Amino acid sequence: MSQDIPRIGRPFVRPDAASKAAGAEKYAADHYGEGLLWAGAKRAGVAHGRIRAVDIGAAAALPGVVAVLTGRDVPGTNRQGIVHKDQPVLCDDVVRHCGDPVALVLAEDRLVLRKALDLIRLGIEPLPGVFGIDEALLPDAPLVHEGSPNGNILLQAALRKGDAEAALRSSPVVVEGIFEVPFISHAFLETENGVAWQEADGRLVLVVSTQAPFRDRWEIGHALGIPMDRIRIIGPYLGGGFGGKDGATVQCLLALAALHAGGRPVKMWWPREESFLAGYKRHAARMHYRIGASENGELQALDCRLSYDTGAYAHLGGEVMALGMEHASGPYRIPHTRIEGVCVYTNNPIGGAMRGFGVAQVSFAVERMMDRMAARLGIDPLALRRKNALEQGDTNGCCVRLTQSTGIRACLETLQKHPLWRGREAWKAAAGPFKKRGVGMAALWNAMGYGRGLPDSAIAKVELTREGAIRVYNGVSDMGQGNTSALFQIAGEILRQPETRIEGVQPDTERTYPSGSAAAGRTTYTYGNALIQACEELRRRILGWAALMLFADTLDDLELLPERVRYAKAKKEVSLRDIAAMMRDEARVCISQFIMPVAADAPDTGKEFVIGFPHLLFSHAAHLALVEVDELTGAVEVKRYLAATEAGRVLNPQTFEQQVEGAVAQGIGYALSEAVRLEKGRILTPDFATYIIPGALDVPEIVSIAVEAPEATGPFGLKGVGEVGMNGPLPAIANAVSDACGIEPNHAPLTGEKVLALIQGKGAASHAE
């Protein structure tokens, strides 16, 4: 570790880098325990059906099996879910997708567990299912949730600004398009897992791979009828999350297992195939757009209808749709909008949170529409975007005035000046035989935080240890995005201590304080602001105690330095260790809370959204993709990629660039290969042999340029950078393919088969492909 003080704005190697590289860092998957039991779920294997019988006799009789549990053994409500409690821990009467758990087995080892799961016999009477958005909306469609007053509709909403229909009628130029994206998987390295046990006093302890440890207590408590203060959640570093661990996965099952384990630790660790089967997915969506503009390229109106498939349970389906609707107009000034949305239940896998939460889908649609509009008008696509780019003080597409830093125009100008843009025509002309080259771009924005109606709060705790070191108690999970690095930098900057004198505590509901989920681009913003306040208070206390020990009349003459305080006038110093020894325990700890500000004026639209609308803060980006298409196979190769990103001030250039590069790599998979293929709710891509994510050879050199526009409310001017980069590759690459081949790729992913079919004039392949 470095002896340098981690400073704001300078590259700083992650404090966890060495331990992770050496394999010494312990993830949840690395936790076991003496006398360990293994738990596993028997999955339905049927997309929709009524449970008539669950025969556990043979499994329960198998030597080495400790318990076999069914829905009747769940002591609480047996329902989990972040907003809507509609997902059973163990299904008790109906199964609604193939990955639904019906029974839970505890066994002495994994071999016995596997045998026992095979011995359970399920008697499930098949019910008619619904497997698509249109199907779910038919008047006589089978209901995924019997008795639902809204049929298969989870949420239906509308945003209106001005008179979109009249404005479209009067617009000289109108373009229209329909776009579709499939379910995709998070495909994180560390699959869903954890270990749990019951203490002698009855309390439950879980070490789990989670993005929301404090909310997990609430989910488990509600589902199993256990008071929250009887549940402790420990959240080590995650081996990836991307939203797929924002919500209960193994948590309730593990807690239930621990209640039947006699105090022994129980481990559940989904293999990759189970992660595909039962884990959350990015929502499949269809988007129908119409955009009108004047002859000089000023956008006049937007009319769009967004349809999301949330699968078998609500999870965050309504909230994902709400954010999609909020971003449906893109980072553009449009005076008239009508944005309608519907989110439906089906018997498909469960849709949930994923990086670019609802925004990645609509970015594809609106950015394809901008290129179509540019082509119709004969205007350069970048010039069209610049002409209509939102600026601070403008009102966005859902009637919210932008009062905070707004950097989309600066991102577009950065892209415009770059050699990759300026030299694009020469680059395209140099394509080899049977190759076509194209260049495409996308303008992007992504809201930060939970939005109005759900307090976005963090409570930071910092301690001067008895050894004179600084200890930061981090309540927000670090799933690889590097927020721990930023917290070290904040503490180092304010308290002037080197990295070797700063310690970090990862989320633990008994040691840290509730600080929300690692999600929504809010992790460092919210916790960082709380930590600044706590560190500044600790700094004042350290200097105050030093003044007593050094006989200084005023704090102004004292300087906080690594491991000591100096009183220059008297040429005296005192060590932090000695100061800590003088302080009482409560004086060495500072705790502070920060709540993210929200938009001051709620718009008179979107009343259907109970929480999460609208947002105050947005990050921005402009992406450029240079692609080469094989005319013989349709295969698309991304040759170069540029991302200009505005996310406030950059605290750590190294982690900033890593976030951008990671998001672009993930977005390339969304653009070119990733799709959860389904047949009547059954997953046809259950592993990495069939579900194709990009490898190192598929990701080109990525040029990342930070466009700094410090945010007045951010910690040292920061905004969130984690999500906005995910939204760009699909539209930028699709626009580049269109530029190369003169085709209209409107269905993701852009596989070779689809692109070749379009080149040959056979139209887009089906959504399922």
Given for the second form:
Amino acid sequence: MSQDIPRIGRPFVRPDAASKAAGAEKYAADHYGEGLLWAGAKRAGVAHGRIRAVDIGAAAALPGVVAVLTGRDVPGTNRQGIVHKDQPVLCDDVVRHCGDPVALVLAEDRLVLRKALDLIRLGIEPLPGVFGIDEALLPDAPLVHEGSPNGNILLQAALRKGDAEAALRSSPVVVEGIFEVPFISHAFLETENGVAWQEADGRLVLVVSTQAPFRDRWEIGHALGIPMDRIRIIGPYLGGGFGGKDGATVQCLLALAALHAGGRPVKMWWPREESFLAGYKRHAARMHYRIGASENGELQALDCRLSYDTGAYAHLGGEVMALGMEHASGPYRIPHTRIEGVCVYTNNPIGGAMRGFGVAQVSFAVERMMDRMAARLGIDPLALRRKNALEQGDTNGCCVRLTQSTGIRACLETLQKHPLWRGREAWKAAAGPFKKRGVGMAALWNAMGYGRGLPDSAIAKVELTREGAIRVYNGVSDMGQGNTSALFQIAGEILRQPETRIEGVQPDTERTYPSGSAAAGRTTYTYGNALIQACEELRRRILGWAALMLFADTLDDLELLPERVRYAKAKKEVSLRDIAAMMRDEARVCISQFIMPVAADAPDTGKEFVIGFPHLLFSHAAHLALVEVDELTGAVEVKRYLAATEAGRVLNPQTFEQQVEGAVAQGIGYALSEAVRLEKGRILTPDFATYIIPGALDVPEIVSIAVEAPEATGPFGLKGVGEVGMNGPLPAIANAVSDACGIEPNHAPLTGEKVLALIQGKGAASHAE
Amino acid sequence: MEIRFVLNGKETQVSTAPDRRVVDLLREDLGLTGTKEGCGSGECGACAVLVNGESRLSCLMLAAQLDGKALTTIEGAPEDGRLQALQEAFVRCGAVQCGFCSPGMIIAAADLLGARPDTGREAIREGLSGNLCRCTGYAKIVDAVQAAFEKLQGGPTP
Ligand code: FES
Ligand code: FES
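For the form predicted together with the partner chain instead of the form predicted on its own, what are the coordinates?
Once more the chain from above appears, this time first in line as the rest of the complex follows.
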């Protein structure tokens, strides 16, 4: 903690770093409590089946077991889900994926818990399942949700602009490709967990690792039939989230457990394998693209079909697809588009939100297509992208006019000027024996906020404490992205107090106000805007009270300084502590709401999307990957990486870089090694030995350049930077590998095995995709 | 079983099952929650502690193995110059995001600085390759380890 005033645009060390590095910060996982009980779920282990019997006798009789609960014990609707309430807390009739919970055990300790879970006998009669997009769409496919009127289709939609078919017919150059990406896992280090208990008056309290504390209250209330005001959610700092803790994980199970714990605290902490088994995933997808251009490289038409596998439950499948479709045309000016999407249920794990929500998938497809188009036209891939890059005032691929900051061209120009780009040919030529080098790029965009139909709102609260310090009541979870540090900077900038005089309260439904989820790159934008209003109001109030105490005729003569207000003309000062003492409690608190703007005119397409489409605000980036491929093993190594990012104005250069570097590292995992491997719905990659995320040796030095383009509606000009960087590595690396080896790597991840097979089969017609 | 060991510089005696995992002993019995658990099977490094000055995974270690040893956890930092220098550098260099890997990462780095003080970036990356971080992309962690080493050597700080 320093005596400096946190200011906008200046480097500022995050206020949470010291306690985290010291091991002193208490995450949800670090809460235990007197008389603690442990809760755990018995998972189906069968991808699709009808529950005939759940024999809990032996488990319930085990000494140390406090309760064993099944679907029958769930008091409310027993259904959860953000948009569609289709996911049982405990399955009552059918299981739809291997990780579905069937029974819940409360035990005195973890050893007993494990034994009891093993003793539960499940009588599940297997039903035929569907495990892929094509299978799900077959006319006689088994239904994942019985009686569903649309078969296995969760949502089907189309976006149209102009006449794509005619424009493709008249385009002199057309390229076509099919791209596939697997399910991947968030793999945060702190797995899903929480602690819950019932207060003496029956109210439920949960301390939980969550990205959406206020929505959790609503989910629990609905699923368990408990009034929302009887539930309190406390959301400390998270050990990572990335979208995987947006939606109910342990919440309803824990709340149910607490109802049977006689007031004792109950802890549920998914072991890593359970996290892989039952946690949400990034949707697997297949994308079929056709793009047409004129001889001089002007894009004319896009026709694409996107298919997403949402797994067993809806969760955010429709919304993920909507965002994918919205971004399917890339950050390019394309006059004619036809973008079709279908999101299907299968008996695979549940697809959900993950950084780059639906966009990471289509970025791979559209950016591979741009490289292939450049090759066909014989134009430099960067020149092709620059020529077609969207600018402010243009209409994007789904008919939304871009009225706000649009910095993709500036990102591309930054990349073009960089020595890594300019020196690429010499770098490639210097490859050693049995190595091939290639350079690839990607142009990226990512919408910010919830989009139309779901108000992207935050309510900020700031207080002048009795001690004369500033306390910010943050309602949006900090899962590591560092929004807390931005809130300190905003409060410091407006209220001119040093860091030592600013305190932060993390989300707590009893102390902070509903401010939406930590998601969609919206956290600092929306809450930050609300906080600016609240801080400005508090500033006026402090000065107003000071005027009374200092006999000042006008507020303009007063200056707010660290810990005091000065009336320079009269050479007088009053401390904030004294001002606070004069104020009534309600006067020391300012509350303000902000709602993100949406596109003024809704496009006349995409009517299937009730919420989450379209968006008005986008962040942008241009990425460059320099890779080396081992010709003998096919192994791909990323040697250097450049990310030029436009996310409005930068509030804190250090946290900005953190977001870019972290997103690129995750993207490298998506590109090279990560895949939840499935066999008939069973996960074959249940741990870090089989599900490979990048380690310190797998991520190169990353050059991050901020391309600032202040956003008029942003807090101090900021837009969200958390997501856009995730979308780049897969296409940039695939383009680089293609450049190095002359192959078409169109299926992620690009493992050595796959790349080697493509190299060896080069020229064979079989994989001309 | 009675186990005696030195915990963060203090003589300590606990009575526990000999097969209790050290990570549970620390977190649940002794309230030292700075040591994290990310996988429980030796793959992530979040649970690292120093045993007689060397980095060990407390999720794979049993209480009985502690007998007679000196154990340092992330909370033991003030007594240990290496840990303190690393903690300060992690904070200053922006190596902490969600921070769940940080304690284990700092312990592993302390071992590295003690054992093989090679401060080349590749050597540091190799030394930390058993510790996973999902947030940072590692570059700032490497920066921090280099900075801490230079400080300990009395060299220039960036
Ligand atoms: S928790 Fe011990 S190595 Fe992961
Ligand atoms: S900072 Fe989050 S895992 Fe490393």
